[in-house]
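Only one chain is given next, in structure tokens, and it is the form predicted on its own.
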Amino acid sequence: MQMISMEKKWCAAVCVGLSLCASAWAGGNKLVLTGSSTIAPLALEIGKRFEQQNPGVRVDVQTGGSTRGVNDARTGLADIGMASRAMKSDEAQVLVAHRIAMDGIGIILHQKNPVKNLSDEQIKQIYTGQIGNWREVGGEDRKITVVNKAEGRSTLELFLHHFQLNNPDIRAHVVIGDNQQGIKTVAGNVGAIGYVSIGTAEYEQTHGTPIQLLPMAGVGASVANVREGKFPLSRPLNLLTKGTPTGLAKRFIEFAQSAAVDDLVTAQYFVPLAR
């Protein structure tokens, strides 16, 4: 009977133990972004690349938007965050960014709208509800539907910020969450406007969906322009870890940084760093 209970005592103590080493092997190998839905393909493609590289580990993706990111970096729900804007001065006392790209914002119409161009005015206008028809800007005469992003969202910071608005300036028919489901909606309607990457509308467009990106303070919203520093609403594209990373987020971060993932940012029609 003693030596069944010293087996018994034995056994339990080697499955604690093995417990303890997977839990520990799990943690240490596994990361979790949270944040950023404008991030998030990119940080997918680049996070299959590096469990490639690094056979064992897990990187696990989830969006939810820029003021996700920054709140589960800060409390630690994720390993690293996502937030496509530059930090706020009270974020940046606690986080710490790395930037892996630059993007651009543009304002998307139907392919099938006439209309070319809006100057910042028309498109304030058009947003605080003072213009409703498309007649009244060169266009056809047809309701104007404004599709605007949820909060949250660093589209809409930075949308608000460029045009000195504030949200409840907005007159908004639809409120969309990410980029994909602004571009949806804009180009099941021809009479809607919206704002998303101008990297995620270019793939869409060269894919087929039937948007137009339009320009603004007469440059050109494309990668090419983003990158040469002309196109008036640009934005990084951050990775955010609480204090300075260490350990596997910080061999990610190294590598969501080098060159050798440059072709997945292009792919994703997003700025590489300047090397």
The other form holds:
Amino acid sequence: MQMISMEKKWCAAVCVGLSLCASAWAGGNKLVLTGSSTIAPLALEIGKRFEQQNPGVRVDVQTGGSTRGVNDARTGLADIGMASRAMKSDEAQVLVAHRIAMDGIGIILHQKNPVKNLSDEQIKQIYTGQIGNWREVGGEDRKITVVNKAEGRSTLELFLHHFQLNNPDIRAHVVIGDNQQGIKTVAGNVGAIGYVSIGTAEYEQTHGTPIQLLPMAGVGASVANVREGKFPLSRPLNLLTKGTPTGLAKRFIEFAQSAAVDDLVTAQYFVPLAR
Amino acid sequence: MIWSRHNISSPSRADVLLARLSGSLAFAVAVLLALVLLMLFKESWAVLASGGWARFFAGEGWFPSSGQYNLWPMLWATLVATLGALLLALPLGLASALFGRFYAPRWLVLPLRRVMMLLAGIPSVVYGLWGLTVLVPLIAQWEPPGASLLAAILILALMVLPTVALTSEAALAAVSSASLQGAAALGLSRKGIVLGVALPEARAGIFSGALLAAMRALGETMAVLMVAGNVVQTPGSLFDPVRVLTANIALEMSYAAGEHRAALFASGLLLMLMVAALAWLAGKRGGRLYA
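Got the form predicted on its own; could you also share the form predicted together with the partner chain?
Below is the entire complex, every chain and molecule, led by the chain shown above.
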């Protein structure tokens, strides 16, 4: 009996000691990134390569949306925040944005939908419920299913900003969370219209998902056009730091902006920086 | 039976230790629940204090960006979806339990129960994925947009069906064999035994099972989020897209700040109170009938 309890105590002491060591070790060499679910997969890949080149360093990436990225960078909960939009003026006072890539938002329809072109005005009327049938914009006699994003998503903000809309004015039939849910919803409904990241949509399209990307203002919705800055509905992908970055964070950001990660950016269907 | 000690009324040291340990763990669970409730109150206080409860039940709708937090549409959607799922799952689950208990051939009983248990164990996100890629397009062909109250009810019914079936079967199994044999001895038909003796005696258990299923349907998030369409509106028909309270929290929590965040915590508090009311009801009904 006595032996067993002694053993237990030892065990507990060793466990506590180990975990203390681990956290102390992680403190100096761990980088925490939180924010935009659009940037997270890219940050994860960049982080892996950064870890390989800097043994002993750990890069921890968590999602939760651009707003979380901004908040966490501001409160210091994360070393680096991720936001898939430009800084707002009040945010720019405390935070420094470091652009690592560009992303475009594309309007998607089902592949079987014969409509190949919509003007900004038509898209606006569809999203506010003034147009409710594809017949009115030159398509088949079919009810339009409007797919909108949930409140707080940066994709929604960019969409509303571009079309000069307020969210309460939108008459949505389906409200979605992430890009994948949006693509699956449109792929499963011939009458649906939605908007998602061009990178994600182009990837799904080339892998056989029955969706099509609409051109905007005559410019084709493609990764190439976003890179050249021609596509109207595009956004920067930013890493955020509170003030000028130092130490590990500075090294990571310089690495993420370098040509050494262009292949990773392209692999995620984002658009590398023009240098 | 062989006892390690002759006199069990004076517990050994190990017993005392075990009693203390299990007692303190049970107490810890209760404290944890209280802490969760306290946290919900604390986090939702900002919006409760500034406008009181009234703000959740008045106004044009749920527009957090313009400070409107009317919960009625989502509350209705939650209640209707739960009720609809129960209406579908209850007869199906009960029928399956009755079949397994009284009519199924012996070799079929165990496989049937295994299937039900498997059904109960499927992760809700898998149900959601299936609903999004199969069920919703099917309904969309019939009446767009497909993502609708109907889809939510069907998915929820499928998810709570095993709960209803398994608890009903347990309740039927607990019916005393004396009653069943007595009824058979009196010459009652099998139908008479099932409807006149077994069902009435198992009523309390079946009822608590239904309440348990209702609690699961109320709390289900992921599957409903994927198929219900998530448009905040009071459902007017089965084909209207709706948003339930849990889906609302999941969709917006990671993007919410300030008053909006507090409003989401308040809707979590509301959900918790609803579930607590159901649990209380289950305890009360069950307790009275079993007494």
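Numbering follows the first chain given and starts at 1. Rigid core here is just the name for the largest C-alpha set that superposes within 1.5 Å across the two forms. From a predicted model like this one, the values you see are computed outputs, not experimental measurements.
- Gly218: CA moves less than 2 Å between these two forms after rigid-core fitting.
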